[in-house]
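Here you get one chain, nothing else, as structure tokens; it is the form predicted alone.
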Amino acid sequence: MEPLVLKTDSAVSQLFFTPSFDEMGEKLRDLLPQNRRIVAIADRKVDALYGHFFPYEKISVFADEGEKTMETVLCITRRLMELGAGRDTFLLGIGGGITTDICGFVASIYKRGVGFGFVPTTLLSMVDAAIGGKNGVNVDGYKNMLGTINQPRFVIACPCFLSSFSKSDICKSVPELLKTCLISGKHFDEVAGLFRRMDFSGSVESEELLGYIREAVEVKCEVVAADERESGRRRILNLGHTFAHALERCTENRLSHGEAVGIGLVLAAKNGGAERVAGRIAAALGQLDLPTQIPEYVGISELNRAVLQDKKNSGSHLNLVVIDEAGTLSFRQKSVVELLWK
């Protein structure tokens, strides 16, 4: 499959799509810069399920949102000073969004910055989270108030990390994916028919699914080569996130960002007076067991005060993308007085 090319004002990022760990570790060798030091920060769980695969100094993470903060990225920075890491040395981050957000984090302000490449082993981080340059840390719960927009040398995209996870689990990252059908107008029953069906028993139907993946990189690779600093267009990528997350705030993460921006995504329907496809998501969310509603331990008044945080505000007002009755995207400006929650 062919590559994509993401180029920005600021750098070009090589985007790569493996069917196989084979030619994962083909790609990963031609691309990590030669002799220089390279240090991968990993997730100790996908460290322990597929380490042989990177024969590299490490770093291992918690990849929990609530071990995505400052006080992580010291113990990284404290490593690195340990490892004698310096300014010629390439991280590479191996893992779920979680995990490249703090090594992209890490790599833009260590020593002022170093070369960093991604290797996403969740659908989340294939599709979102990896792609784009943002990454990014919480702070008292919030997501990714402090952060950098930086891209990777380059991100490989091989799902066959996801053999070692259930159905279940994958389907929480589905509504990233969902997102892009919507933003593009392409192949969202498609998707949604694809994982009701697909077995997790150990196989993935690789060649369907990758061609997804890259559909969706292609589309977020397009907005953001247009508006990398997200001063007009690339707000756009953030359907269904300014409900999200202040779900996940208010949740304690007991709910999980895909599973919160499932549920965005059919508040954002409703924001923009889209009923019908409002329902429609809700019904394509159901058929994967993923909730359509919020908690109803999850007061109206403490996600108010939690989506004031949003950082695409602008004073009182949320800045929100909704879906209209047309199904198509727009831009509205709400005070949280006018949000529909339920």
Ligand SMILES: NC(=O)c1ccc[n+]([C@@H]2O[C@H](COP(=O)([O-])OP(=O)(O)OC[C@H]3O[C@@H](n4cnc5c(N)ncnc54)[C@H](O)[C@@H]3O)[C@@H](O)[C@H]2O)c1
The other form holds:
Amino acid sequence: MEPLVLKTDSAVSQLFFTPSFDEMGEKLRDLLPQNRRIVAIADRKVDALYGHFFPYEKISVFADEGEKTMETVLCITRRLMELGAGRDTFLLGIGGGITTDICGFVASIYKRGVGFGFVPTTLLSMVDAAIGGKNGVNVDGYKNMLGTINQPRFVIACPCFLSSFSKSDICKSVPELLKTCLISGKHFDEVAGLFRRMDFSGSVESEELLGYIREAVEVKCEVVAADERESGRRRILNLGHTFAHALERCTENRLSHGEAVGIGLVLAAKNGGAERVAGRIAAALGQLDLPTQIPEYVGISELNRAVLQDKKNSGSHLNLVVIDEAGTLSFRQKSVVELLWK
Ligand SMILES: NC(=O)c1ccc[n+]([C@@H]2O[C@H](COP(=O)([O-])OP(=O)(O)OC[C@H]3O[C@@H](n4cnc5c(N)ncnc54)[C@H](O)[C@@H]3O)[C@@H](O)[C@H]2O)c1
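Could you switch over to the form predicted together with the ligand, since the one displayed so far is the form predicted alone?
Shown next: the complete complex, the earlier chain at its head.
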């Protein structure tokens, strides 16, 4: 499958889609810089399953939202120093969005910046987290409070990694893919249908899935290429995320990022006055056994407090992306009291 190139004012990033582990390994060997020290920042679970594909010095991370912190960044930094890693070291992030976010952040600040590339291993990181250069860590449970925008040299997406997930775990990533469908206005029903039908015993390597992954990456790249620093259009990619980040904080990550984004999409439609669209999104999520409403145990005042920490706020106004009844996305300012959580 044809690679994509993400060209921004600051960098050129190459994005590859490989249907087999063999091709992923071959591509990786081509892309990693020769005669440079390679250190992999690898998700511990992924390393146990697939470590044999990555014969490099490794620093393993525990991929838990509570570990996406400065403490982990400092641990990795100290380990790199112990290894004697210099400015010519190349970091390879291998794992889901937690690992690639941490790796991208460390690479951006270690010795004022070293080169890095990603092999995303979750659906969510293939279609979203590994693409576009945002990285960072949480502070006191608030999402991505510290971070940079810095593009990886390359990303290699290989859906074969998904075969170690259960169907229910893989479905937790689907809301980020549905978000892209809502942005592009394409393939929402087809993507939802694909995951509803899918039997994950082997069929994850399907061409159809790889096609949708590539299409989602293409949509993200178009937006990021036009507005890397998020001064305008890139804010569209935050669809559902203002709600999702508050939910992740208030549920102490009992909802995964993807599950929270799913509820956030429903709320983006409700807050745009689009009850019918909200119903359509909720139906698609429900058919994948994903949550569609805020959990009973979370209080609205708690959510309102959390949402005020959102990075996109201006003063006490929330800058939201909402969906209207025609399915059109737009930016809207709301105060906290105007927010609909149900
Ligand atoms: N930088 C961005 O633009 C961006 C965009 C979206 C999300 N994110 C971030 O991404 C994070 C969520 O990422 P995620 O959902 O990809 O996953 P994750 O990194 O949270 O991983 C989820 C779980 O899957 C395991 N895992 C990873 N790959 C596996 C595999 N192939 N087989 C079996 N288990 C595997 C991990 O160990 C972990 O237990 C959040 O922190 C979110 O904020 C970042």
